[in-house]
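Next up: a single chain in structure tokens, the form predicted alone.
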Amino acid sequence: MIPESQTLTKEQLLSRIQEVGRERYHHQHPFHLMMHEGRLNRVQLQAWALNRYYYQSRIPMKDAIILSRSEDREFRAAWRKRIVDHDGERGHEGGIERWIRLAEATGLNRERVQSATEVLPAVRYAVDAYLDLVKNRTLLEAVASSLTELFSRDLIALRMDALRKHYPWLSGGLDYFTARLDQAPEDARFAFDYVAEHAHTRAEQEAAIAALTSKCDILWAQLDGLHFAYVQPGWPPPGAFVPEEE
């Protein structure tokens, strides 16, 4: 047990962060487990793709907030990459466009997804809470909240295999995940090095770990909303996505 007054080494900090991932990351959520076991139907996958789009669409906004809070030119130059990765740039598509294609592969209309009018209130509140986190907590905590990317590569690889196996009709829409296999680890390394370098005290280290925990809670809460609305008990609220065949 490390005394509370003792600053963690870089290795100890990484160990604590990895512990958060093992215990709190959404790879263990029942909705994801159902997906990876092939137990979701097309409608449930549509609901997932449509609601997750709202999160995807806010990622570059989140990164722009973080970018605006730093006075370090080198940090801003490195962090800009994240916005380009998701928004794309002239002549090159980004992650948001790739996610729309995934949603289209489930059978959804592009305009319906982009409108975000049928997003679950629980998902909207959770995603907006993420924007509030990076805006209102310290820059160190905002950067630390992105460290879920340390855990995402393994989940992405598992998800790609599961989707190809159980939902082969989605195979043409998996480009988003292919790109993230390289992008996420690179982003995670930069963010962790930043946190390790700028968390000078144990209190700052604990604040960074708490911010990561909050981010895990935000990801979990989105899946809670999906599971309640479209799995059990299956009660989508007024105004939320309802498949046309119903």
Second form
Protein chains: 2
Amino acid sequence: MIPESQTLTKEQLLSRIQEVGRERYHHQHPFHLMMHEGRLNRVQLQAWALNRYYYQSRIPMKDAIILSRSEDREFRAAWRKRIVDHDGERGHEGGIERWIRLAEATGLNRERVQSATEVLPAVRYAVDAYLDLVKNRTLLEAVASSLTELFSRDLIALRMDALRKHYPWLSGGLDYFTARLDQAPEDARFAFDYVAEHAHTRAEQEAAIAALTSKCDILWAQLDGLHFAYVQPGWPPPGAFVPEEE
Amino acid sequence: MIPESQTLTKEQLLSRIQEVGRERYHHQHPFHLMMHEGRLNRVQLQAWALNRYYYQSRIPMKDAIILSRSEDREFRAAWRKRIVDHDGERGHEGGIERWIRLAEATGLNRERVQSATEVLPAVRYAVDAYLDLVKNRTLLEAVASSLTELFSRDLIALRMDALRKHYPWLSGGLDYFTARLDQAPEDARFAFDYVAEHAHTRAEQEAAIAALTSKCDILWAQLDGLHFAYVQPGWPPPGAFVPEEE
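Next, give the form predicted together with another copy of the chain, keeping in mind that what was shown is the form predicted alone.
What follows is the entire complex, opening with the chain shown before.
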């Protein structure tokens, strides 16, 4: 263990962050394990796509909050890329549109997904907690919370293989993940460099790690909600997405 | 007068907004009148450029707050343009950089301007009140507060003529205004259409007009601060920009 009084080197900080990823990132969640083993059915994938749409739809709002908190226009210009990646720009569709097409590939109607009326309350609260985090903690912690992107490339690569293998009918809807394969690592590098540079004390480094841990909790809790409602024992709350009889 | 119970037509709403502009926009402020009559000296223009930099530097943060509050990605994509206009993008400098060059043309050093350490407290509070407004009032009111751009084109055109005529040594620094001649009316049209479409009741229309009035106060109060500190009677508070002996 590194003594509490000692500021971490950049390598030590990265190592602590990767430890959080190994232990707490949602690649370990039973819902994802089942997905990757081909043990989810179509309606469970529908529930996943529909609920996760709510998360996707809030990402540009989250990034705009972070942008609004920085007095540094170079930081803002760099962070703006994330909003463009998700919202799209003239001639280029963004991640939200790609996610909608994934949801459509599961057999859901676009309007139903975008209305977000059938999202699980547990998912909604977790996502809203993310917006609260970036609004109310320090800018350093807000940036650090995005560091889950350091772990997402491996998960996405694994997932794309698994989805293609086990759910070939979904293969046409994977553009979202293809784009994220490049976007996420680039964003993660920028965010990590920012955190390494701006966390000057051990206390600030620990706050950044704690923010990343909170973000892992936020991702995990969304899958808890899905798992309880649609897998085991399968009890969606009133008003939430209900699988139609097949 | 239109009865209080009656929702305004789009034309009536525009007419009320233009009335606010005529009565309360800062084109009427003594500091601007003196500027346009050529009665300000170089250090007073320095004080203006240095203080207004603080306003300029907060505009993208203000727009990011507005962006973060919208659930509509088409609105967000349209509003994002404002952030790009001010922060710039690869290969295109933005309004903040252009404002710095205006300040440099008055004879100020770039670092001194960007540090914002000598900004008048009165200016700082007024600008910060603008960020509070867009954060804490409704999204409709936040958007409506930007409607001062409906009035800015005429003021900018007048000002460019006046600056060229009375302060020819400043002519090289006017790119900021040239760009705003096109940007402001385009932004204003979008914002007005949004307000007209989203203010469904007379109460909402009045709230939008009140937000625009608040914004006019915010612009006016900045010039009050400048006028008291650098024109009449000329009493800058401790720590604020002090003209050097010429």
